[in-house]
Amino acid sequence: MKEPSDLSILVKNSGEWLKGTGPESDIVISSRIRLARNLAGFPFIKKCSEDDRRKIERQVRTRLEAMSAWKDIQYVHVDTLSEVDRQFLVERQLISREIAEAEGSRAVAIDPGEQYSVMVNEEDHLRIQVMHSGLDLDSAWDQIDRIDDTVEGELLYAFHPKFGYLTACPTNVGTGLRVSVMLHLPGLVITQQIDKVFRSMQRINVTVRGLYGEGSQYTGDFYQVSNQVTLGHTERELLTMVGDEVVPRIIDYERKARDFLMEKGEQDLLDDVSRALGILSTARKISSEETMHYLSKVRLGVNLGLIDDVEVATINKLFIHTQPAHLQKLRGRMLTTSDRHVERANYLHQHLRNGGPADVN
């Protein structure tokens, strides 16, 4: 494994999950699967001493370093990072806010393509994560299952023959599996159907969160849908519930909302998305919230054929690269809020000036 002194390699690239090439990628941004695992012989993190945390981190790092298949993995000591660097990894969806804000020894191992990562000393000793572009849960599951088997071959997990994998939170006991799908749902937001749709989801043990998971706000019309509990369910049952039952219904609702908007007011919608592109392309300064709002409209316009010459992958990247920590890493210096607003506008200009509205009959 590689232990970079900074995050420059990540700054220059974008994760595979942002490329917008997976199934249903006009609506589904990414499919993510996480596995919660703990090491036998250690307390759960909240009961760990700092010495326990260091021993867990050292043991995990030593075992991962011995795996030849992981020689290109970047291993980052989160506890030694600056606040901006930790926020950068959160924005990139490579670590959680919980591990970013925690204390003591903690780390993350990151795949160069950013398809998978392993957090060390988050809520559980290990949080293994795989992210794929679009609605691609089956292949994401196949990949994380192989990774989990490989890691389990090196480390002894805390496992109970009756209850399954033991986790810090009782709702994760059993498979330790969290299946999440990030969706872009501007049609349902514009038609004011979003609350109705998600109220219907609450009855079937799924939860809805914002872009950065638990406790985060809904911005840019992004919503993460995931299973609420794992105990008593097999991996296949959870994958089927989220990937074959819940998410396809939401996709269908969103497509119907988009069809309605095109049928009842295509010119109004064209005007709305064109104005959004115009603001992003010409503003001299702009906040994160405004940027997310207008990028959501532009992304909708691109996917409906109302805007030419802007790629979905570009919009997906801008959602992440215009966040505060990313801007500061890209510019190579700390920026005040006012400076970030100016730099964000400049960055948007560089990537959107060639875009424009499509011809509409």
Given for the second form:
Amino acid sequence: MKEPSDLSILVKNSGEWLKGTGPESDIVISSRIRLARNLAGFPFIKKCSEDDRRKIERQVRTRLEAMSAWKDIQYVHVDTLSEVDRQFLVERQLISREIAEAEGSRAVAIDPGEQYSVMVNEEDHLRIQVMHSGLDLDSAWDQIDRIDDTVEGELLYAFHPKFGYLTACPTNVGTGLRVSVMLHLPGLVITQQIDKVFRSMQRINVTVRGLYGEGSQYTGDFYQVSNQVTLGHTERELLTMVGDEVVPRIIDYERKARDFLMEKGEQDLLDDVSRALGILSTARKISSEETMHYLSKVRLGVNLGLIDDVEVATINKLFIHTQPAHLQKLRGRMLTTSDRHVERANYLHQHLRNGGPADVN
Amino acid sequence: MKCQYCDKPATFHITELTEPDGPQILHLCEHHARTVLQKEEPSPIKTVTGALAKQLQLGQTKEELRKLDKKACPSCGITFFEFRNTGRLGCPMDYTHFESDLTPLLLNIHDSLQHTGKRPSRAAANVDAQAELISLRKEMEAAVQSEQYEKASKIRDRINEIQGDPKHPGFVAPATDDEGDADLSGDAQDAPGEGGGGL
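What would the structure be for the form predicted together with its partner chain, rather than the form predicted alone?
What follows is the entire complex, opening with the chain shown before.
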């Protein structure tokens, strides 16, 4: 396990989950699973003294260091990072906003491919996360199940025979498992069917929210579908509910919406996505929200074969790399909002003109 | 149109899909939109407090509620009132101490009271030892805060005794360094990342 002094390795690379591969990857961006675990014999984080937090952090770090397969893992002390670096990890989906904004000893262990990470001292002592590109929950579960077993090692988890894995918030108790499938649904947004689709989902125990928040169209038409309950079902049952019952239905609706748009007005759609690409590749100043909005249209255009000289992987990366902290890390300096608008436009220009390189650096 | 929280123009129009009564449209300025959008989880606090409110409306009189609010966990000290306000429990023992009070809430959230999923490879530890460890940590913190270092040192020895005995169900892990470096001065030491703790 390595303890890097900065995040430069991450800045240069991109997560596996942005590759745009895997089943249904024209609609499903990523499949994420997280497990919440707490150590027995310690209070939950909110009631921990700083001394307790340091001990938990050290116990977990010692455990991770002992895992030989984890020699390439980067172990980052979140409490020593600058605000921009913390924001960078949030944008990259490697840590939660909660741990970024918390106080006291806290850390994250990140694998080089960014497929899995372990947060230490978030709301729970341990939050293990696995993220795969496309709809790939079964193999994501196999991976996180193995990681959970290995990390547990000789740590003693807080567990109750009736209530399962005990967590700080009763909404996570039992399996401690949250499955989140991130979907790109521009077709349902354009045809104004999105609210209707999600209203029908509310009756079946799933939660829907946006990429970095709740339900905003301006976050690039991304929606995350997650299980609501965590107790009373096995992990496999929860995966089946989200991955086999709910998500395929939404994918089906989105495909129908896209077919409808192509049949009824291919020229209009072609015009719309081409204009979006035009704005992104020629603008001189552009906000993050506007970027997300147009990137979403371009992504739809690429997936429908209306734009053929841009790679989906490039678009996926641009969604993340044009976020405020990413832009500052990539440019290697602090930028004001107005400077960021200019730099973001430059960055888009550089990567979208003539199709742009598939590998965004 | 003005932002619904201030006088600035509303430039963000957000449809909340998680509202129980169907989608709700919010009209917000950039600042307030950010605040709303930065909510990471689908507001578990709202889920918990909402479920609690429902449960309390059904079952309890004001008098019963006042009494319940004062109930505290003997291990971590959290009161039911504090939990009700934050939506977060204080320690694993709360599930035992507040079991009967949490039961309707858990049923409301999960529609179940029995875990059927994965289990840790090691059997659940002696509950008494876990509870004692949590109480001792709280007492040690209090002793350090009030500069009673001799008392803190005794508590630390007892914690090590529980954790260090492999036969004891409260045993934690051999790789773990013990609590011998507990910060008894009250000052923050061995900042993470500076090689503290001799690891």
